[in-house]
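What follows is one chain in structure tokens, specifically the form predicted alone.
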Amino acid sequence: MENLYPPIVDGKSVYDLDSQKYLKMWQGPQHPGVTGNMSLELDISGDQVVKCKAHVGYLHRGFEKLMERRRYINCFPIVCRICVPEPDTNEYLFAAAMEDLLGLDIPERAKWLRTLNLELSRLASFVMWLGGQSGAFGMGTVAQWCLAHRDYVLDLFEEWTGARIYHMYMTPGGVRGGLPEGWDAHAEKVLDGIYKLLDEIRHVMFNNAIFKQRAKGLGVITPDMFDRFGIVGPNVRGSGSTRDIRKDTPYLIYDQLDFEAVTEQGGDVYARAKVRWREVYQSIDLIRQILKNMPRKGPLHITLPNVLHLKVPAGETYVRAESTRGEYGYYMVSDGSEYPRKVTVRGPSYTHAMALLEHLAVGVNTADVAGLMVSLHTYPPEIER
């Protein structure tokens, strides 16, 4: 479709048009298409949008500032829903946090456990994901399959880690336990299970006429809009970049494993949703490098004092790994006391669902504005935190 509004109109940017002359509509936050708890407003002529401008709510929100008013180890349950979906990766990033600034080498077997962990919540969000890519343009049948597969990698998690959500299972200087007897069999059919919807998405989502013809073409990002932008994840690798921090700057057992980065060219909706549904096979493939390679004896974790009351060295470090939506990262700042002095959280969210999303939106169509909005792959607590 012909971007009739393009981010330039007569030498001024669309923002600085009087919106009293365009129709506000607002989309969300309940709104199916919607991801979580935000909303869009949109000012729109006919029915292609002029402005976009994204509100990420109030439903969880200040978890930087609610860290430093508790001790290291009460942080876990606050860092888990920064972003509900994927929860282990703040989880992870936090415990390497602390490990940096005490000096900590984890046991091997619990970095193989973290690996494993940080592979399956992957698996679990991106088959969300796929349902929520299909869900917005209007294929619901899809939709409720994936809801249904993820339910099945949410029954391995409860059965490993007590906890179907919020895991809590990486702590400070290893895990919390092993795996239960009989697990890898379970995970086995659970992985065979996906590996089936994957055929069926492929025929039903990605070789459907509609779906081709709405999303090829919208929402294109471009090599030069990456670092301008701050895009990461599979909304690079959708434009043909081989970014990937597992492959650039490997953590715990990833240079270990035998994976690329998956990439697609085109840079639009549709390659994007092609990135992620062959990055769900990838996540199936190194579950099994893991399950089949992994230490089964050894420590778990290494001893440390009271941790009610563990004291952190002063000092500062900056850690990231590779969520499903590109790089994660943290900045902790320790002045020797047991409480944080400072965290702060990159996600990848606030450059994908605000500046990015504002800008694509332009010269969308009101009915694919969900598509987009999916596409970019975002979770609205990472933003206001």
Contents of the next structure:
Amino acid sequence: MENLYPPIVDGKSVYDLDSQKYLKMWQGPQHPGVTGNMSLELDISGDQVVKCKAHVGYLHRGFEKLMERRRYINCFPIVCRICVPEPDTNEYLFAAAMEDLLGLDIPERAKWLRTLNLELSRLASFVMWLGGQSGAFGMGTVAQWCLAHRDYVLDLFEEWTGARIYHMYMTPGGVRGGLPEGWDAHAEKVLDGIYKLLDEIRHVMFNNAIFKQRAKGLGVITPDMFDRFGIVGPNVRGSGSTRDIRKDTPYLIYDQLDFEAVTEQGGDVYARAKVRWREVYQSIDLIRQILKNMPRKGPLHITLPNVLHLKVPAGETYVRAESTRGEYGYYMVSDGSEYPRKVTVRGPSYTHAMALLEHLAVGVNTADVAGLMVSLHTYPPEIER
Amino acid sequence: MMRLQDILSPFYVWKRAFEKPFSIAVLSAPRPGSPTYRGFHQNDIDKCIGCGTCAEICQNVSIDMVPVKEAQDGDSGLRPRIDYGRCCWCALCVDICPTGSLTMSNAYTWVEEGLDRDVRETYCYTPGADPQPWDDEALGYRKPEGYELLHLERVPMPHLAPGERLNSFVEMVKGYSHELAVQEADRCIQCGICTATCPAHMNIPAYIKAIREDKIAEGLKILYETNPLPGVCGRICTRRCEDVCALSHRGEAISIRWLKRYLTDCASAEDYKALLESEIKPLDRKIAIIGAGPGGLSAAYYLAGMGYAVEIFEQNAAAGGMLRYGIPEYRLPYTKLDQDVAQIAALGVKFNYNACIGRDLSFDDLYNRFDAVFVSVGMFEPYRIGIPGDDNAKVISGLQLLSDVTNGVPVDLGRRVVVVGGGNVAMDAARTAKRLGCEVTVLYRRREVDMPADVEEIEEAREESVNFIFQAIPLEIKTADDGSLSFDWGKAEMVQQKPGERPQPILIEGSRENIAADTIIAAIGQGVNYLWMDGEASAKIELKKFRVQADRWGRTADTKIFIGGDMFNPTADAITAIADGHRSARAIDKMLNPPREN
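Let's compare: the form predicted alone is above, so bring in the form predicted together with the partner chain.
Let us now look at the entire complex, which starts with that chain.
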């Protein structure tokens, strides 16, 4: 493995700006080619990136610290805000960590509804990402389609949970309500639309000469990098690995669903895009399976001890789930008081957007940096929780 | 590998040019939120009790409780005002609302014209009080079925079985165990609506919290701040706090009384002793208290705590008043009362028993010897039924029976007992007679719903197979040939005489029925005995409709004389008497204003 960082000679970087051979270029924090509010400090030579430094912190809202000063029930509405495009993983993990420490088991029907919620939010996140990936390579049309279809999924969420983005649905102890009447039919219509959209995307994105030319061979992740950079989710599955929390350590009712981890060979931007595109098919299939097999009657929620002064027994736990970006984890420590002593959010974007991106960007054409960055599917808010 | 298809395929996008656009024109045709959308709040302002639980759970502190109505029992008069600059639409406020008054509409647009208002005022409103277009919107978020943050059901209190109870005067309520008490205390949402309603304004949320956290000594201290008879009140309090408990609107009220009882039951002798540890600086002022009932005891406790030399004059041989002589032992064991009295005596209060003012001592004497007099003689003069034959020796008062049982006087009621009345004394007398082995029938003028007795008491009396005859008006009592009593009564019908008033029982013309009895117990109310107002000192006191007139501090026309308890307040229960005593103690202190070292 070559040295990650450029050599320093006599206390100075070899990429000496004064030599006028190199240029420093900032991509972000306000730039259409970055995913959310973060920035890349690029040293470029000609068209080539010779050094990349990722800067985060523009979106820091201090969620973990806020939680230490809030009662458990009051953490529930803020955790979803840690990740905007896919908030439900946070809701699920916070609730699951709390339930684990309290030693609670939630009703069966709530488990199915939670799985449905998680899968639907994965679907929305992937669809939005497909648009982002295509937009980063200059194809804004696909981005428009994808955002429109994501909005149709948000319509489903709105009907079901009463909110479009932050659903605040998986409350500790269960879920807040069942599916409204006629929801299944509406969902089927939306899924059908996305199914057709995927085919259109195949035409204009995966069969597109320009996309192929730019994406193939770009940002290749090799198996030796998996553990070194802590690569998870579609990023690792694009390189042939089958790492998938839903299969490896099934949670909720994933063990009752019929699916296989989606993998592609190649490890480049194209392969990762293909994984995500195929995972949308998988999500549609899983949602249909859930709607078919889900129990329609039964309790949705167990009443917790009074949430206004709920004390969680002292202890610690780590729970994880497969988000669209890979392993998402919550490490929760309770000291037995009414407030969580510490909640650490393990967002998969942290390693992907910083160490991995800094590594992969070297040698890349400046115009492809945006495409490369999006291909790692990073969401800055979960880096700076 | 590049193929020709890869060059042509992207032109597929042109297909979309002939299709309908995804976007919709929101401005020309507003899109309503979904039927369960979490939009702007609505509040049923008459259902809301201003408990502030919504503000308590709001993690963004976006809810302020602002005055909207006049406060009254069970309603703080405050209503939630929501700041939409802070609200995150999580709807926890809706979920936890104990009355269910707070909901959300599906409206999500609000255009506020002109920003000349204070920035803290913009996008804020009090739902229900400030009219908004979505006030009557039927759609929007409601708490879903089957999802509940509150525990609406009470932890059941273990009781003795009805059959078991009748054999003795053993206390029938067993009391909460530690586990049950903590479980019940956990239900409390600490809104404090109860505190405002309690006549003594006991800090109920604080002592419930102490139970939850297993801090018994601290809880006991909180009790004694406002109530020096907690052991008694934990058993027989009329608990108006529970009537207004926020949880009672959709579920069952917290068992506040039983929790108080739990605290006093599990407090150790050391805990009680610890309360006496703070040093009291004696003052050169003497206070006389007439009557050792809850009012007198309460005044004595707080005055003695301030350093006054307090002497109590009690006509009976033991302290407690109605608590001892009017409440049967199965509801309030004497040992518990003795414990509370001993705690008061430990402060240095001097008790003079068998000292009836007007009979054994003169009021003038007290008036001259002491700096102030607090009178709380209660109501010990039973009313008579007022029908021919009610002067028969076998017609006794409920109070007579209860005090005889307390004093250990043997009572012979015969086999058949008829109780006349529908209040708590009637219930106590009936159930005491039942425990003495009699067949008991209760006669009441009105319907069951009109009975002033506690619902629990009525239920328990039923469980103990006491018979009830409602809408029965006593007519005449005659002596039968065998020496037993023949009681004539007539059926009444309920007539609404004036709108808004409760219906009156009117005898149905010609109705006359008869019931045989060995003893008839009259329990239709009591009056005040004014024996103590004998001399010159009490001449200034004004009487109106047989009641002593006093201001809200219990101060009579003679500023040295204060009154309290049943003879003064209209509710005539122990907790109000305790509140009266505490209040008059402060008033007396203020009036005497003795010099104090800092």
